[in-house]
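Just the one chain here, laid out as structure tokens, in the form predicted alone.
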Amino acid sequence: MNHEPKRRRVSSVTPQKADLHIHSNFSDGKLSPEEIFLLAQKFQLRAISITDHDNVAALNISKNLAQQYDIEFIPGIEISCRKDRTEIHILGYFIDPDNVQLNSYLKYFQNERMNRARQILHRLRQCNIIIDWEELKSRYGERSIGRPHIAEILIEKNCVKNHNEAFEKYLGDDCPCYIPKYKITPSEAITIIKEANGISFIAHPGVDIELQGLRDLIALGIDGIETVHPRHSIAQIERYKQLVKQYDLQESGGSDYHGDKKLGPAMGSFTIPYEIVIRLTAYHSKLQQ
């Protein structure tokens, strides 16, 4: 018996459709890549990027399902910065898993995020609250680990009742296990993505970026801002529109699908033209000659 994905048929009736921000389980998603590719395959979704939280881990594994499903994919990465007290998110897309230096950064990232998370443990030691660090890692060993995997482990030991309770009442910004995150700067994140041969944007600008603040990432050579997201209403959406034609950006957009309804919208609710894919890829590959 044939188990091979049957292959999707487009109508060209229906507009194509892309998801450039999606989260595998090689970070802080619920869904493998594979289980991630059926899903767009039911959205008949043309084009998707894997965007997960500084880690390329699933990228090779999801080139090979891209042809499998035919399905287009971008290689992409999420990068977590801060800039004076603000934490910002930069997407990179068309990247290179491979690159060197990309790997360097990634590696030296991961060792501080695991430093991060053995902190977090000890102080909810304080709070009398016991999380062996080996269950922790072999359990999520391959992700990017993180104050998400924290909290699903203090709802298995009903130490709170969801992820809410347990950021508001341990693991949140000034709360008693909180540890500051090791971040670089937008400028160096930028740098990264261009070294591995990516273009680099803001992510959800709408969350906690201000105007200024926009054009101060704008100025530093970025390459485009994500206009579409679920935390942006309307009028954002219309006003980064505006700014990409203003400064002669790229734009791009998804759902932020991290594989949980509690987590977020589900795949394909939020989506960009597949035009704007076309864009990206003219754009990208006139950098590269």
Ligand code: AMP
Contents of the next structure:
Amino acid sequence: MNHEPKRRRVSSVTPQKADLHIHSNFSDGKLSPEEIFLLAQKFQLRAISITDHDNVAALNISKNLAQQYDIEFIPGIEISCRKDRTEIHILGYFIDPDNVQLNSYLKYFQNERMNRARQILHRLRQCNIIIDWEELKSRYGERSIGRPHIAEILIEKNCVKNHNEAFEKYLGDDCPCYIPKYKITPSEAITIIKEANGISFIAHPGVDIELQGLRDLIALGIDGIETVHPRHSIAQIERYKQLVKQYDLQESGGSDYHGDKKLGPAMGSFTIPYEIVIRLTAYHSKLQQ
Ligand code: AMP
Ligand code: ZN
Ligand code: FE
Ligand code: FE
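Having displayed the form predicted alone, please output the structure of the form predicted in complex with adenosine monophosphate.
Up next: the whole complex, starting with the chain shown before.
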């Protein structure tokens, strides 16, 4: 039997689409990079980016998969930041996964996430829920460990019915077991991404950022805005596209896929035209000269 992945067949009438916001099981997604590429092939995506939370472990394997599956791959990341009291996310594209400075920051974030997970387990114990730290560490310790992993165990233990209940009762902001995550400033995230030869984008501004906040981020030297996202209304997408034009920025978008319909919409359900990827690539290449 031939195990070679099928070559992409793109007819002239197939719309050329890209999904530039996908999480793998190296952060809080469910699917491995290979499973992600298989789906991207099924949905006839021309280009994808894996943008794990504070983690680049999926990127080198994905570069090889991209060749095998004949799908363009943009190495990405989604960095958690704090602006005033709000958590915001900055996407980095075209980053070098082997960049030494980037990796030393990520190692530090990883440690901080582990410390925080431990503190969350401690709080859960005070609510009479016992989760073994060694078990959590052996299952998820290699990833960007976060609240969704703990929610998973709460569901398995029948403490809650689903992720939403886990967040509503225990893990969500202002809940009894909430411990804030270590976060850097947006300016620091932009610098880290730049040092790793990447370009930075404001992720899903419609979720958490007011117009003035967006203008502040633009003034910090962000390269673009994620206009298309499942949590953006059509009116918001239009508004962000106008801002992109007004400030001469780049545009990105995607499904924020986490590999499970319980965790959000399917991969490829929110896409951008491939022409935008061509524009992004040219913009990035020009910056590198
Ligand atoms: P963390 O990085 O550990 O703070 O976890 C943040 C992740 O938890 C987000 O990226 C979402 O995937 C997930 N999340 C946040 N709030 C909720 C919620 N209310 N219900 C389900 N999942 C959530
Ligand atoms: Zn996530
Ligand atoms: Fe995000
Ligand atoms: Fe995301």
